[in-house]
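Next up is one chain by itself, shown in structure tokens, the form predicted alone.
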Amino acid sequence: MQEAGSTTFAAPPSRARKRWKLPRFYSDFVGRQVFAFLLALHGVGAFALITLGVLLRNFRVAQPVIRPLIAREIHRAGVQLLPMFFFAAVALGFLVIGQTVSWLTRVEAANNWLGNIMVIVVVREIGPLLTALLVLARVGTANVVELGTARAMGEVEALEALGIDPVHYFVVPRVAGMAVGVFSLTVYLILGTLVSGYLWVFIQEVPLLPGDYFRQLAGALGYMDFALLALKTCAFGFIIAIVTCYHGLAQPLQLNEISRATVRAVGQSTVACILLDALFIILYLAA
């Protein structure tokens, strides 16, 4: 009787442990992820405020040194990427317009909606976000590697010993150059996509004259599109530069930790750009 009683008495706790083990695991996992996100947000936000303070306070300090660095960053985040963005513009125009024309011609509405679709899909959404992700993959990762190596090799401490602000020397040129580069490349990508899109329309033998096509584009565009496009692209460049510089410069690193810091920077920059893009979608809808 005691054995049976002990068996019946011991069984419910074991079932309870099995029943509650899975929720506790997921709650712990979610809690750790939330705290990690809040800590990362706190660190990146503080670094962004420090960078803005240095940018405003030292705007006219060491301009003969900072201006060439900004020009170099604009060249690296803009001019050097033009061939890749030319290919991306042609491919995007063919893909977007090709799918659109193939579908709209079935309902005989291709002539009336191509301009609106190009503005909504390319100008507002795909153009800025694709540009930001390509610049992040090409230049943002290089920022983490370069600054992480400089931090691991003691170059940051050497600049501080010489009385040079590392944020003013390393971060400010990258922030300015990447903001200008992302904005310029987005405009280049959008223009190339619109032109290559019409070429695809011509290949599909859709009866749409160039004047009608560009009139559709002009009618679908508004002043809010230009203002929000400039604001969004500069914000994308600012976020990518801040996050990548933070992971490469703001915390001590060893050479074997640079790869992990690069992965974290890319992931956080991607999430931040997508969240910012969602915020701008709300602004578009509200306008």
The other form holds:
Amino acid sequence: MQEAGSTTFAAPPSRARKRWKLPRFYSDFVGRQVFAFLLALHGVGAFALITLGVLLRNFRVAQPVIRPLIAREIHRAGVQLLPMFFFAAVALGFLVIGQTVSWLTRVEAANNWLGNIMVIVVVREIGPLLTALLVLARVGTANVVELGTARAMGEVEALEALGIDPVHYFVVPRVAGMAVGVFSLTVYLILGTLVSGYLWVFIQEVPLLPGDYFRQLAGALGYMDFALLALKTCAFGFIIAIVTCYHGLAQPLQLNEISRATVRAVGQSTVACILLDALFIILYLAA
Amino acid sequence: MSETPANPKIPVLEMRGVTVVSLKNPDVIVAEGVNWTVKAGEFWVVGSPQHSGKTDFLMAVGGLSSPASGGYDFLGERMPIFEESRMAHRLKLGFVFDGGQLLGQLTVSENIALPLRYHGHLSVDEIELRVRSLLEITELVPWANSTPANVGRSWRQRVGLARALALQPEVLLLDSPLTGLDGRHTAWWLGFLDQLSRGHGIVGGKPVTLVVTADDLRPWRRYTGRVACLSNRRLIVLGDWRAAEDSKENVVQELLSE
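Show the form predicted in complex with the partner chain, please, because up to now only the form predicted alone has appeared in this conversation.
The next block holds the full complex; its first chain is the one shown before.
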């Protein structure tokens, strides 16, 4: 009989090996985490493909029911969040320009780069990512709770009994609404940040005319910025909607499991958005 | 909506050697070796003690879960049906859940209108008219604009019934419709289901084939024609009430004498 924790093969004795060998508990933990990650990836990927299939196949099905649901989701993931994004835009403009101005005034002709800094920092990076994370916090979490409750209360089976595809009814409007919502809010956040950034320039009495500032911005923006911004924000919205709907809907839940599902969904959505953002950085650099 | 009349020679439901498993835990067998035939116009009650898998069994009959083994035909077509192309056939079967299982975001009238709006067979005015008549017939008019959370459980069950009747099904499955009802509601349900089985105007006057589950068989004695019992993973198909009363099965006697 082997002792608990021993390996099935004889490892060569080595001081370094003994010193660096992890306790079995850690290797088990890492293994479990890797398997859990792969299973989650598999589940979310399959759910995304199913949703895309339903979206394309049922594009014209039941429009009197689905269109109002999409409008409601756009309102929820877009219009309702506008006040918060106005505040975030003002704060972000002050933050970026305030920090930049305080440092760059020590450098000669640094004012010539304010527009470029705003485009690189706000348009390409912070704007889309901050929007995605705020929408995840405000709407994504609500998605998991709503759908988890619907699942626990048997609404999915009720829809199936009525011949209604639950993915078409519950997921497709959320995906469409969140993609449009994240895109629109990012545009508003960027515009607000650029304007509030100039306000900070004005308050700091930096010798930069509005015309020069906006000329710098226009010069720093390329057509690729517009295309990748649209693609990136829609992809963020799609990812958040898919991951949160997956955790709320794809598995049978009890009411007491919804909070854990919400935490998982937020964690996975955040990681997925950051990884996608990293992919877009490569695209920017390649372009 | 069911337009084509069913062929009377084809059984409405036919199960051969079916094994039903729990929807939430597929490792749990609810019933095995089920051989059961339901003919058009019959009114069945399936009795069973509480927590013995009535809901899972009825969901399998309704095509909401796949049998683990065996064959199951509904009006001559293999179940379950999930394909869009066969959905019209599938919609000849209506399902009333225990407690209604209504969509919490919609009002009572929106819940009833949902299948009509989704499947798009009627104009907006026709849908409104049909929902109005369903509300009236189920005495739900005062709650038409309330959400399910603001409606009592007994009335939610009726909303579930009205929603299932919206598409005028030929067969209606009802999961424990009398659970938790007071005498007045119980009398209404028994009377209304009796009318449905004979042919009611709300479903075009055609007799509806009914299957209900119950944990007490006594209220159904006057209304249903056929009896079965689910116990110890077996569906005991008894036939008429005389056969049920003569049955030596303990569970049948318990359900009749509770």
